[in-house]
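Heads up, the chain below is alone and in the form predicted alone; it's given as structure tokens.
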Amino acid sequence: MNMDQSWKELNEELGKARALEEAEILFEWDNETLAPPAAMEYTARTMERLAGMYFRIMTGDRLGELLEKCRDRQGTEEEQAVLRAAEKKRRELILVPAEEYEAYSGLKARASALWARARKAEDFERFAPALEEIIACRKRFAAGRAKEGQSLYDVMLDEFEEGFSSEKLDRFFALLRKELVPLLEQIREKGTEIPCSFLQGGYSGEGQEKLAEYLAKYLGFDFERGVMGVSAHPFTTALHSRDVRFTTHYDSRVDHSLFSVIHECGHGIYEQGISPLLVQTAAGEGASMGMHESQSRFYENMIGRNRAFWEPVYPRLQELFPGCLGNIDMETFYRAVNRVEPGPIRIEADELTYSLHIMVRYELEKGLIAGEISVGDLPGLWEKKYEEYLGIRPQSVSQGVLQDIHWSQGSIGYFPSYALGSAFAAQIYGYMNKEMDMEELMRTGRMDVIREYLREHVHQYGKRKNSREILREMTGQEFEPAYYVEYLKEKFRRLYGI
């Protein structure tokens, strides 16, 4: 067999493997958004067999035979990328056991749907069973995986930001502890009080989708190549770049929905850049959850937060909601949702405080992977963590430890992604100031020009480039954490008047 023909078949075959990963993106869509309650056993089921299907594709001999034989091939760029990526998910599944890999699948299914109760009952014991066979499956499958020294934990760090151990984190995480909880302190003892209650009460669902909608359009997300949905916990998913899909939530207070779009269509514009030479291939995914998520908190926080960017866009939502908003000028609005009000739930952090919730998960994850603390601590540990490093206690466990879905999704290692990303916007931002007037372009309502600058510099590579090469060809620098810290500081110190 020649190398093109090797080539073809290996494209056969993760074609089929792509195939049943798009399937169980669906049902996990589906389960998120429109699926009956009663549904969950059976779609579980479903996703089992879906997961073992793909499980004996991508660890079965015919596709090492042809991963093999075209390891030499010289191929495009892109090629070379699908070839990479290929093979690092191989690594991470061939010393996995079959049938626990497929339980596994149904496992984080049910999983997902027990915390949802867990989360609506208040009842954190309801859902600690599952929490505990997802760390106890996590755990053994890292153990399979592990290089020679090292822990669990990095393992699992290494699935979504390849290369940031532990070790690195706790440098990054010390450095935020000790610049950002003192700006804390400081804002809090400065006492300055910004207005915000016009932000809450009289904003409709019908007006608060009226408002998606046109945000996600103003920013640049393409509704021909992507929905919009509604979900309890808004998050991003994707086919490939042609079937894009977030989904966001309404209630009460207009900014915590207008903010949760922003972000999602900061992952859905990343998702929709991704060359079409990558489309549903091994590589046509975000370079890592760092990097995504660096676009995500670019587009809420660097573009969201801008006062420029609302010069233009504000009068849209005093249309929206006269009766709220009407008699509130745009600088009462830019300063009341950039204030800093610590609070239990990450979603709806203020820009400060934000990595200090990633900080408390991170924390918590470490000490379970290495059996430091059980499961049963985490609602006591969560609230002693959240009043060390934000001054507040939750009051319930659905503030708490319950808030979040990803430990029942078996997302543990995620958590550090979150701030990292912010950390990489912040010095993609500082970068960008200098090759063009940011402000200027929101001001102008020029978000194309934006948006096509990072297609070019970040989004388009997929998985071809990690985010410390995307950062490096970009920035000309490493990862440098000293931009985020020196942007908040510069930012909330004049906010403030500190």
Contents of the next structure:
There are 2 protein chains.
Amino acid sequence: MNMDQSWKELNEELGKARALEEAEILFEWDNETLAPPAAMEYTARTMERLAGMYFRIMTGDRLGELLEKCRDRQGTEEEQAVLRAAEKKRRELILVPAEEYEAYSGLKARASALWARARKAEDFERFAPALEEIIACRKRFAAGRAKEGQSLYDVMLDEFEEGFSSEKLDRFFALLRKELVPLLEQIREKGTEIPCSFLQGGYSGEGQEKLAEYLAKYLGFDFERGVMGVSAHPFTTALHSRDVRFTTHYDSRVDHSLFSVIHECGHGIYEQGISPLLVQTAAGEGASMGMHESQSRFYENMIGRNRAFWEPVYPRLQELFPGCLGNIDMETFYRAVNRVEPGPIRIEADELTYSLHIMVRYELEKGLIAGEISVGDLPGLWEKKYEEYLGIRPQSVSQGVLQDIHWSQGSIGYFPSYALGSAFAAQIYGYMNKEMDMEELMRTGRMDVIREYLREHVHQYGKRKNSREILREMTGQEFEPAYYVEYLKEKFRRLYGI
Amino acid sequence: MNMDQSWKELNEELGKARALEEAEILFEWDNETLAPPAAMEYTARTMERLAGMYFRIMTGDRLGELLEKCRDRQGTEEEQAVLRAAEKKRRELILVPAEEYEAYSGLKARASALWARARKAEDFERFAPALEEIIACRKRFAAGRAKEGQSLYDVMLDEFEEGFSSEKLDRFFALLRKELVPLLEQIREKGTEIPCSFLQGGYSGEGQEKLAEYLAKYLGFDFERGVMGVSAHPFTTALHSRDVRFTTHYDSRVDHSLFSVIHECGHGIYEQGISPLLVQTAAGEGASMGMHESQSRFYENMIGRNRAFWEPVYPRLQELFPGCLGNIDMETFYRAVNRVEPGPIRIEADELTYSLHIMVRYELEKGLIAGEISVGDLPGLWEKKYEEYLGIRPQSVSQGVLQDIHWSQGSIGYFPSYALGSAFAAQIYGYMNKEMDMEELMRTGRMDVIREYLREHVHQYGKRKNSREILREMTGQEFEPAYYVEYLKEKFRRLYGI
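To test you: the structure above is the form predicted alone. What is the structure of the form predicted in complex with a further copy of the same chain?
Now the full complex is given, and it begins with the chain already shown.
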């Protein structure tokens, strides 16, 4: 069999795996947005079967042989990226024996259910044994992959953010701790009250939907290649770059849906910008979790919470909600959506405190994997760290250690990507601002210029480059968290007159 | 390997196939209701891959061995039905070699595209060669399955409606021709004009949506186990009995969406009524195309176009559209939605002329497969038969021989099921009416009694019984088309005072 034939067959095999993945993605989307309640348990079984078939293809001997045969093939950059991405996925799966993979899937489903019940009952003990099992499993899998001298937690970090280790993250979070915790204290001491009551009440669902569509189009989300839906928790998903979907959720606070739309559009615009040459391949996704989050937070914070962005957009908002915002000037609105208000819940956090929530989780999960912290210590440590970094104490475990589903799903090493994303975004913004006048572009509504620049330097590559390469080649620097800290310090000192 | 182990493995293998089928169903639903335009071609590729995997499982040696091993297993009735349904599906697929299966899929896609273009261009010649290929393919596949002395068309009929042959259908359609064609002539000669202009205009989409939801709930479609959507052409689909979906379409004519909802709810209530013991199995679908259509037409015509049905419902309709219907009494409305108006388009046909449209198609496809009619003869014969049976001539091929997509998709032998469905429905209604006072139940809104009766005698069985068995065991008679003819004659003679 010659190389071209092997390559063709490899792509057929990967094509089958991709079709199964897309089916799973569609089922997830459908579950969250539409499926009838009674379908749940049956859909779960169907998805398990699809996942099983995917696992067998990805870990199968046939794929192994074909990958081996194609290893030295001189393909295009895209083709080589597909090969690398497929090899990485196979590597991650193959170290888990098929029986254990299924047992692990079962464990995750059970742990998530227990987490939901424990959270409702405000009873951490109910969840603790399952979390211990999850941690043991994750450690066992990581041990099988660990390189000489690599800690198990570093293996997990690398899975979500290639090339990032706890050494790098320790430095990153140390900087945040050193700079942001005192800044937050200063803001709290100053005690400036920023009025924001006008953000709540009187915003019709219909008006919010119109606003959502307007914003998505304004930012450049392409409805030829994507759709918007409604779900309990906003999310973005993509079958591939020609079918990108995001949701929002309408409640009584207009800024909830508004910023969730801008955030999810950041994810969506990323997916839509991936090169057509990578469509429906293993490399046709965002570079990493952190790089994805960088784009959503770039849009949400650097753009969406920038005064210049609102200059052309705020009048439109007033038009949509004359009763609520007719008498509120833009500056008042701008300050309201940027106010700092430490609270116990991560997903409701403001721009400044967000990464402090992540820092708590990072320190705890790192300690858990290293064996320095036991599961039983978590609720107490959680409260202690919230007190220390955010100056508040959660009033219950559902508002504390049980608020996030991630650990129950085995996602350990995942949280740091959220904070890294924000820091990547600030570095990208800082660099772009040297290349072009970002605020002038926002003031004149030139979202296309910003979007095109990001597409060219970030989006198009999909998994052709990892997040470190993208940052280095775009900004000429390695990952540099100082951008993030400086950005936050400057913005919030000015806002609070410190 | 003992029998229980084989049975377990058989169900795992069939479970994978079912998961792939459900994924395809979900993609189809999504395509029609939501997916962005640019996704089309990529979704087609994904569905092809899923279909390929399904085909390999269903025709694979492993499934063959497991079916063989389980053949003599003494299972429950449901288990035996699953075995029979799986064997039937395998039999239908296995005679097509894998390469030819893919070529045939390609041909169908090409033929459907050519059909759409030919229809738009009003140019039958563009479609003719592809139709010839389709016919040749279908004949070749049927030849591989034909029993001693069985005609190829009978093989195709049996595929859609087990136990029905052209001999039976010839008798059926001969009766329709003898009784309905003269009845239609009498109606036309009498020339009674039934006013119906009030059905058009002024019906808001919002009001129609409320009406659609109201009707679906009123009929007993269960929204815990189903959803309603909107698409260009109304349809019903089911992943399984716990996830049943139908669509409607809102235009300026209120009766279009109204009767499409009642019709699709008939399909949906059937699927929701299938025994939970058959969920997600090869036997967990309706008995046949004809039996499915019997339930949709039972609801649409026997129920939805019955005066008694509207007695409790019509005031609700007037409430929703006071401007349009406030001054229209129920009798006027009843007559308007039952008026006879022969036209060239099947899917717009009234209750009386519907099966005459089918008769034209039956005679033509039977002749095509027997080689007595050539593809080139179709447009001329089509016009001739419409003139003869319906007294009209289509003004163009798009209103004539090119109006339906079915043949381009290889569905030959499928059309008769539509007429059979109407006739099954009349037989079922006739029988039920002896058991209970159907009109009294409608008048008092006891849709639950009617639905439960159908569930017990028809729906619950899924594919455990074929349509002939269901009819025989329910009504104590073989299929008897006289019910249908008598029902139509009585209804329309009375309506037109003949």
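The shown structure was predicted, so the numbers you read here are calculated from the model rather than taken from an experiment. Positions refer to the first chain, counted from 1. We call the rigid core whatever largest set of C-alpha positions still superposes within 1.5 Å between the two forms.
- Message: Quick check: L402 between the two forms - does its CA shift reach 2 Å or more after fitting the rigid core?
- Response: Shift at L402: 2 Å or more after core fit.
- Message: Could you check, with the core superposed, whether the Cα atom of L114 shifts 2 Å or more between the two forms?
- Response: It does, since the L114 C-alpha is displaced 2 Å or more between the two forms after the core fit.
- Does the C-alpha of G391 move 2 Å or more between the two forms once the rigid core is lined up? After core superposition, the displacement of the G391 C-alpha between the two forms reaches the 2 Å mark, so yes.
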